[in-house]
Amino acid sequence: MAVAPMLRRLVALLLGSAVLLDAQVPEENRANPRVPKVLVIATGGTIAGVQDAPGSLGGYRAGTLTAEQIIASVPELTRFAQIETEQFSNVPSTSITPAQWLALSKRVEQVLTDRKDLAGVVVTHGTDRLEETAFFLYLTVRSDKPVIVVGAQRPATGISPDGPINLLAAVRVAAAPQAVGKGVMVVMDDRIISAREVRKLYQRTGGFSGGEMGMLGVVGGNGPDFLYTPTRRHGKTSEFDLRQVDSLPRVELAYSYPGGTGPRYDTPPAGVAVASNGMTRAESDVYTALRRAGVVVVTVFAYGDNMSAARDPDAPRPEPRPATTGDAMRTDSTRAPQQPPAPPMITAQHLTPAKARILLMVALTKTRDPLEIQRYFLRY
């Protein structure tokens, strides 16, 4: 959408650059050999948002500014990195699809593999779906170079926009040697959060959290300061090679609730992630039938914080219980007819329902074996 001339001038004044919407980062700053190279891949979102009434509390159009325009509004970036930009998309994050996750993951992995001179990648993204895109990249980008996902809760032309300071912090983390090997991270409000644990709790600055286990460090005046490192598999240790994958399996997200009867599908999906603190009998019957029909079902604690007990498929198994005298003497004709047992239900640990769905989608690109998929859920 074109921006009216008066709006262009207002935007430029508010963001501190008289030519913001046409600006390019000066070539002499991009080529500064004293600082690392960082690629900024823009996807849209509030960080690229512009208001019809700049400087107000009014609405805005997400995904308006380009990657170059966003970078030009933060000249301080060139102190810490040689910035290159790439426009992947320019949409609100609610428009991001699994197909775009797949394309973005392939692009990020390719550029980190081909470009030995890059220190890392920053992905600008809308915040509504930021945590899901970040987790998909965490599972599937097989590189130890840092990948930082960043966004904003206020548009670029709003009062006290948070995008510029978030972007500056993200670039500083991406350029830092100590960020290597820590997996995909989200940087918001000077917090460095593992993409596995990050969550958007509310729609204002300070609204992103890593919960009890996900905050890795902070970005201060002297740059990023790390205190923790993720231990679940990611980066180079990931088994999920999606280079030859053209589409992701269909996985549905369902909720269990008091009085629930379970979902009905005209065409069964490949998998279902069920947010549940305990199922009704009717729901249990539905998911048992789906598993017998070949649908892989994952149960996940509704609020994401539970460390559910799940058997490691590689762990030693107890010896089978010997039959009792009564069992041994009972004839086939006296036993009640039984259906074959359903494949086991997968258990997710410390994942939100949305992220359990993503891990199941990725796991199903490799196997439909529930025991193998349970192993993935214990290791990622």
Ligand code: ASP
Second form
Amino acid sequence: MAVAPMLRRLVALLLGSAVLLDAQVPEENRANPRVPKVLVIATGGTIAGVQDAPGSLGGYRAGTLTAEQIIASVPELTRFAQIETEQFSNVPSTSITPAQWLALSKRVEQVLTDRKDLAGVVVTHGTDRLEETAFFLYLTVRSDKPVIVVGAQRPATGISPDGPINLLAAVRVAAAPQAVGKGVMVVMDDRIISAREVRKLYQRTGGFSGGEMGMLGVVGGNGPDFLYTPTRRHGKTSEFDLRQVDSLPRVELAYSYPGGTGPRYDTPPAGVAVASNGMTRAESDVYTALRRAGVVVVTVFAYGDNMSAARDPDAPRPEPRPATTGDAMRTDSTRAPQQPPAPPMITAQHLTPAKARILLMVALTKTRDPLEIQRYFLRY
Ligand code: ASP
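Output the form predicted in complex with this ligand next; the form predicted on its own has already been displayed.
Below is the whole assembly, all chains and molecules, this chain first.
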């Protein structure tokens, strides 16, 4: 380690976190041409959080430190990358909306396209909405270069903050050639997790999980070690070019439950993602009516790990079963006249409800045809 960062650390330890607010990364380290260039785009969150009583376990304001201040608190970063910073916003992630997803995605794609010298991008973000932003970027940033989303569960000025080590790990992944083509990833607590699968399970360190299928690797002392790679479309192979898209379609999220009667909308949305392991009759009638009215409906298992139910619209259909006497009895003339079938319901594969909603929003920028949208849900 260079002497200057060591001294800085010593002073920081002696004087407490007030130093964090003034620290700057020395120019000579930033320009170190032996290490790759990484752009850190800061959006806010607890990783930029400052307490009224620094060094305590007390409350804090998320989104207070600037991108420059955050990186200055981790001098070791400069051993692995030449860091540039950009302040996209400085807010708690509960203030991040689909409009910000769109602006951030366009910015990240543009910078990775224009700046051939950048190895990758790190986005610092509040953890409450981190998985949604990460998945949106996964679907829409059409680049092979690594984009790493990172946050912290403890504020920067608290006892044992996790932000600095998470940021260091994120930058090491963004700078690593092995990370190319792996899509947008979340790096938290030494885990490298695909943005497609990542979820925040709890509000303590270690709370980000890849579930059954999302862990791609780990970051150890020697840097990132990958074991897996996502096979669903993302990044460079994404069909979602949002450069001409100004806003995302309105898609609601609904929950099915015992005794549920389904949502009522004054103005129907373009789509609904329904968290459901199986609907009541009343819910099923509501979603059928919505589909007849042109609303695209996706069903998704509440915990996000369901895989088997999606029907591939392009798969060969089985031969129709020959009619039997029983069939003849069931089609007797006393039955009410049949309505034409409603447009099909779409099935999400291995996505959480929040992410099924995002894929539906993105798919609706291309088409309203449910069969086409089902194909997207099988590809991404
Ligand atoms: N409320 C914070 C946020 O999401 C929580 C965090 O970052 O952990 O911005």
